[in-house]
Structure formats: C-alpha cells, structure tokens
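Only one chain comes next, encoded as structure tokens, the form predicted on its own.
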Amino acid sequence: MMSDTSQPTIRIGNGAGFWGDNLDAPVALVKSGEIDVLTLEYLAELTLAILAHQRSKDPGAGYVNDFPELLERIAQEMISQGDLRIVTNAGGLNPRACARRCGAILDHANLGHIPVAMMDGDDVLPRLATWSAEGVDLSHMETGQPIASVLDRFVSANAYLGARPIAEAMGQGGKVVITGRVADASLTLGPAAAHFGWDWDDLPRLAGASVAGHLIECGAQVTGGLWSGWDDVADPAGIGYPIATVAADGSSTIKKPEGSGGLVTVANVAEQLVYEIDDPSCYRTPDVDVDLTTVELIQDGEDRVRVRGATGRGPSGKLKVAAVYRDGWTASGMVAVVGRNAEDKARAAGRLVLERVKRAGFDLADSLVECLGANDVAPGVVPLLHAPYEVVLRISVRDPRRVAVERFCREIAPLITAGPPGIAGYASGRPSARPAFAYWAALIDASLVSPRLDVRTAAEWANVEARP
C-alpha cells in the first residue's frame, strides 16, 4: 500500500450524498482548493433498484450517468490540482461501463494518462441460484422470509464491500476509483487507509475514519442540511459540502469550504452520527464494528467540529447484500380537492375509484389512499385541529397484472365530472404503469465473495471493448 505520512492529515470532501443530490456541490468542493480527495456516495437501494431498470432494458448502462458528466466539468481543474483523486460508487451495476465511458471523458480533456481504477465483483446476482441450491442462508434479514418464494425474479443482487479494495487502488496510483457497492463509510476510509498505510487490525484508526466517513457520507446533511434548527442556517441556497480532514491517529475534523453557507455545529454533527444507526455501539461495516458511544465532538472554531475517540472491534464477517426483484407494476395519482369536507370527499373519490377498477374485473393486489395535507404523511404524530379546507388526493396502487394497473390509470380523470364537488383539477397527468421493484436485504460470509480490481490509464479505458 503506498501511503504519504510526511503530511499530517488528508482532506476528505464529499460532494453527493445521493444520485440526484446538487449537481453543483462537487465542483465548488474541487474549486475550493480545500481538498485532496473528492468522494461521491451515490447509491442508495432505489438508486439499484433505477440502475436494474436501465440495465434490463440497455446491458450497456446501469451505472450514475451524472458522474461522467461532472468529470467534463471538474477536467481542466484536474488538470490544475494535479495530485486530486476522486473515489466513487458512480459505478453501480456496471463499473466498467462507466470507467469505459469516463476514460474516453478523461482522454479527451488531455488526460489520457492518469490511472482510472474500476472496482467490481459485487455483484452477486448470478450466484444467487447456485448458493440457495447449496443451501447458503439467504433469507430476509428482518423478516426471516426464504428467498425460494422470489428467486427467479431479481433483477439485481450486490454485496456491500469494503476499504481494502479502494486503499489498493490508490496505492497502485489510481486517481479516480470508479467501485459498485461498497459501504458508504469505505468511501473514505479507503483514502485515508491508503494515505496514512494502516494495517487493517489498527482498530481505533479505522474506527476513526469511518465514523469521519460516516459523518460526510450524506453529503449536506452534516453542514446545516435537515437540520432542526434549518432557520439558524446562513444562505442554505449555498450551503457548503463537508470537508473531513483525518489525521494519522484517525481523528478528524468536519468543516465546510470557506465562504460556503450552512453550518457546522456539535449539535447538527451529532444529528447526523446517530443518522440510520440501529445500535450506537456497533455500527457494523466490512472492515471494522464501531462503538459511536465513545465518539467526543468538540466545537474547534466558527464552522468546525473535531471528532475523536472513536472505537472498534474486528469486522463480523458477514457481509449485507442488497438485492432487488420484479414486483409486478404499479401506477400513483395525484387530484387537488377544495372546499368544505376536502378530507371527507377526497377520501371518497380514493374509495370510487378502486370501486371501479374493482366493477371492471380488477381486485388490485395493493392500494393505498392518502390525504396529503389530513395528517397523512406523518399519521398521528400531531393532531389535527382543524379541517383542512384543501388536500391532494393520493391513489397509489400495486398489481402483479399490468393490464390492471394500466385500468387504475385510466380512472382518475373521471372524477373531474363524475367524483365529489371539489374536484380542483390534475395534481398530475394520467398516470402510467411502470415496473415495480420489491428490496430484499440478506447476511452472507464475506469467504463467498472477492473483489476484482482493475487499474488502467484513461486512455486504455477509453479503447476497452463494451460488452454486456
């Protein structure tokens, strides 16, 4: 592993929490100037879910497309800050794909030579058979559920790998890391593993970076984004992507670019250590379990909270994988309804047109009628007080039949002349029936599955043969 501890810290910056997230974040992280390592955590269970879709229908895609065109953007930067590396999950369901299509980006803005790393063999899917055959234990990690009952349906199957891949790669130069799914803490462990050359039993070091990757894993979340105190944040229009710097004993800093708006606080920061956490002493990953009750944030400064004193214990073993499968369809419609009882006659149109679809020969598998702006979203959180005077009518519903969701679609214009008075007109167009995807979580031996690593200059990426 090639590591550089002649400088005391590396400056870790993520700029995505999610596909969709501001397109703009990573370039004013990398324009900053106040980072080493660009990150990109993209993926999310639907985001696979997204990714299944594209890939059934192009076996050319599957990967975040946003990710090829930020390289265009951030290129002659790239060229400026010579020693910037970037680490991503842009690849999803297709690595090489997507480090085919960045090495032809990369050549082209005169970069041909830089090392592009592609990560896979998380993917899991054309195993599933065969382990299940074998008797490998792939239930529902929360319901128990055998996989037998939907094994010929999955579109999509990735274990969550870990750091050790990433931190090879950067030792053998690589200045973009393109993985699948790997944890989102690995992200930036992987970096500061590489740069400081952990030994991968030193514990509290990779307890440290991984709870620092934890922290700027969702991006905006920990500088002032989804933050209770969200009228306290200073120009959230411009609200700045963290920044984590980690030092050698695998303690960090949380900060924003300067300039930036939002905020960093011991208050927001700790919101987002306990963020998705099941038990705060074991926050599992593939490379270590972290006790976040050990964690001390110190405010250090206008904008900046140091983390320390995190600790671990050895990796369980297991490895989750996240997989998805065909589901049957399914179709949602949205109304405004107005007026005195807007609750009581919304509530009423739901009821009429699954009434109807049921008349023209449709029992619908699943069908969920919702009021938003009646308590609906968060039910029985507050009470109502008093009868909402408008809503937006909510019809969704799911069917192993398409020819039945497609007749749910055609049942919501109707109520504009044949529903209850109040009828204010479309929230949105005649829905379509689309694809519908169920999750499927499971526990498996980390023996069972072996990363492949793939380390080539832009240019040869750019001249590697597509195939499926």
The other form holds:
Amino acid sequence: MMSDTSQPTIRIGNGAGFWGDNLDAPVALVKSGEIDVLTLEYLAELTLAILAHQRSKDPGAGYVNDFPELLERIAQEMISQGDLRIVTNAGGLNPRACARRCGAILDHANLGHIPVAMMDGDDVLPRLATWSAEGVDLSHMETGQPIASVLDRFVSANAYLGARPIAEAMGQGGKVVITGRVADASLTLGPAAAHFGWDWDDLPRLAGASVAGHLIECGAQVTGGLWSGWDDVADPAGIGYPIATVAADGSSTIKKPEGSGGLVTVANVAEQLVYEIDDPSCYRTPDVDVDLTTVELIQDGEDRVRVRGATGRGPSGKLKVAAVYRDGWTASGMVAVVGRNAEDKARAAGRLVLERVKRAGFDLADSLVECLGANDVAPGVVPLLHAPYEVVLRISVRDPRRVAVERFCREIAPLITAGPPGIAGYASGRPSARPAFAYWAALIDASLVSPRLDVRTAAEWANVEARP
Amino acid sequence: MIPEDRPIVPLGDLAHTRSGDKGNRSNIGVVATDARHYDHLRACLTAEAVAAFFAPMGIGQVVRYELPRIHAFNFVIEQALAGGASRSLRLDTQGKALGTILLELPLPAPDPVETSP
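Instead of the form predicted on its own shown above, give the structure for the form predicted in complex with its partner chain, please.
Let us now look at the entire complex, which starts with that chain.
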C-alpha cells in the first residue's frame, strides 16, 4: 500500500468509541473497503462498573456483547476481505468468555479456521489484597488516599496493558484480537508496530502511531462529532467513523470513508488532540510517554488532516490500574415543573421529597437537587438572565443503605397530590435504586503484571471449556 | 498590557472548546479560532481566570498547559465532578458540558486583526 507521501502505510479504522456507540459505524467502515484493520474501543472508566455488575450476576458475562453481534454482521465481508484484521478491548472483564462466543459465531459463519487471539492478564482483582499486605503502594494516584479503607469492596481492578502483546498476537497470525483493559492508543499502535516491525525503543514512531490512536479512539469525535460548528456538519446521521492512515515513519493522515457524513479539519482534530488529557507534554501510555506539544496538524485536502511531528520518551515503567468498588446505592428521579416561579417551586418540591425521606428515618449520606433549565448543570457559573417558565427538577441521592434509597424512590410520586401544582411527568414511573460504584486509580510497577496470550482457531475457541 | 477600556467579549468569540473527564478531574481543551489571537488568549485566559469562572461550582486547583503549535491550551480542573463519573450525583457526571459553558467566560477583546496585508 502506498500513499501520496510515498511511504508504505497501514489503514486503521476505529468503529466504536465507547460501549453503546453507533452499531452501524463499524459495518460501514468495513464495507467501505478503505481499511486494513478495524479497531473497536469499548471501555470507558465507567464501563468497568457496568461489566463488574454483570459478571457478579453471571460468571460467563462481563464482556461487551455488541462485539460478537458485530462479527455476525460483518462475517461475509471478513470472507471477501481476507486480509482484514480486527483488534478490540471488547473482552472487558472476561476476554476468555468473549473469545469463546466470538469463536462460535465465526465457526458458524464458515470462518472456523481463522486465528483468534485472546489477551488477558490485566485483571488484578484477585491480587489486590496480597499486594496490599506485601506493601505494594496502591494509594489513589489523584488523592493519595490509602487503599485499606475500601479494600474489601472492589468488584474489578485492571491494569492498562500496552501495544506489545497486541503486536505479538498479530505476529502469531491473530486475525481477531480480543483484549481486556488496554490503553486506548495501544489498540492502534499494536497493529501498526506489527505491520512495520517497529522496535519497542523506536520512540518517534511509537509516539506517532499513539497519537493516531488517541485521535481515533473516540470514534466520531474526530470526524465532526462534538464540533462547535455542529450546524455545518454534513449529513450528521451518516457520520463517517475515522480512519488513520499510519505511515512507516509513524506520521498519519486522519480521514473518513468516501461519501460519509461529518468533517475532518485541523480545527476539530485539534480539539480531539487535547481531549481527556492531562499534561500534553507527557501523555502516558504503557508503550511510550508521548509529547503532544510537538504535534503539527496540516489540512491535506477536503476531510483529510496530516498529523506529524510527535515525539516521545521511554515509558515510565509504571502501569495504571483502574479499579471499581461498591459504594452504596443511588437513584435519581426527574419531573417537569412549569409556572412563573418554576425554579422556586421545583427547589421547594425537591426539599419536600428529601424532608419526607428524613422523616421516614433516613438521613441520606448524599443528595442533590438540580433545576435543569435554570443553569444548574454547572451551578452558579453562568448568571440566569431570565426566569425560566419551565424547568426539569432532578433529585438524586446516594446512601450505603439500599432501603434508604428505595424509600426515596417512593417519595416522588406523592408530589402528584401533595406537592405544588404544575408538575408533570410522573407517567415515566418510580425511579429504581441502583448500586453505586466508585473509581480507584493507582500506579504499579509494570513488572507486577504479565500479559497472557492465547491464540487458537475460531473453531477451537468455540469448544474450549468455559473456565480455564 | 491590555488597555482597561477594551470591550468585553465571550471566550466563544475567540476560541472553541472540548471537555471530558479523568476520574474526578475534568479537562477543557481550548483552541484559538484564529491563530493570531493565541498570544492574547495566553495573556488573558489564565488558570486563575478559569478558576474564578468555575469557583461557584466548588472546584479545586486549575492548571493550564500550552500547545502553541496547534494554538491550544489544556486546562485541568481538580474536583470538577463531585466524585467522578461513577459516583457524582450531578447530571453532567463527566464534565461534557463544561467546555461549552467556558465559552461564556468574559475577556477583553483583542486588537483588531488586520484582514488585508
């Protein structure tokens, strides 16, 4: 493959930026015939909590089931495009179960012969207690809080693995690579490094492909999604998901499939370059510490942006562990409040509900009343110029006791008859108490974690035992 | 120095933004719409100005980083999310709206940009 830069390239398209993203986007990317590798990034920080909850109810769950469903839809294309490869973190908290399910689907679609790689070793939940007892520092990396106070409440703990085992899986012939927690950018760097045979100390190239991965990891956010000129985006309902054409020197071009909606400009790529980062001179991944401040963006024709100049330093030798622990119960309910004094009325109704819960004997650990429509999304920041005629009252609570939160859930409906007039929206029903989860992030020595690879044909995966 | 009698404009006249979360932190990327206004923004859009703007929400420390090659800044805001995405009771648990809200921050207007050479 050659591009206008006269360098060999690999075309990597990202078809999902989170679990719950557009189900048709990866299908469109594959059908465009414009990609060599399809990546799917499903695991936001929050996703772990949901997967942990599912796994607690069913030991065979805990992976992103959108992915096997996608394989069913693209199996015919995988046959006609025999070189297409797929890399995804859909394995979530249970990559083995995910590989087993995908194996069965591929086998059924006459793709039983293709190698499917499963990568795990990121799950460190069973080791937290031992590590803590051995004196491994697992303090919260933002707050410095020691882990002891919450140690018995963790439901998941995963180290962010890097691109190296992904590249190794592809080197062993893996056509479909299913991982658990990996750094988002590593989903792109892995296939690029495998394709070009980069050394793991070739920092400018590792940094370059990591920047490409960072730019495409959130899907449509780099092709016109979230763009401030949203009303100028062509065909937003048919928005194209991004393709990074990564060149042998690590530079890349960001584009979208021919004929798709959206836009790719220096301005919206710049917004994505600074999306969800900390210090831009040190964007840390397990593979390389990337300096984003040296990156240049150049418009290279309509809906094409060249990305070059990334530099990097060797990785820190630390891996981030993302963990989730049980933190009581939560619920929130919403109703619309109308009238000339809608905001005051809504706040009074909110206080009334919380007072009822209190008189029922529950002093809630945390509660919040929001008047949406009265600038309460960021309370107090932007002055309210006109009193709104209608607002949405949102009341939320959290408490260690399920029974306290369930009592709150029952106290909204009585507003129908006992609250102020002009409140609507009870028909959506009583809110439900949900388990609340809190997030813990720590840094550990990379040497504590060993990625494991298991490469078998799809047919073999279909028949492996549910438990190793 | 910026003269004190300058008209006031919202940040949204000079820049575009994008925000998100990492744990209990939020970050807001700010990109100058016109590269020629980058130095003006560097002078006025300080970490202190952003901290004062969001102060009513009870945020923590604000740090500003510069990306001059793409005429952008990154603001990292501590304790912006009241506990973070999986714990906050707020509707905007992930700070997705903070970037748009920052566009209302009032700033002195920059020198008029020469439009013809």
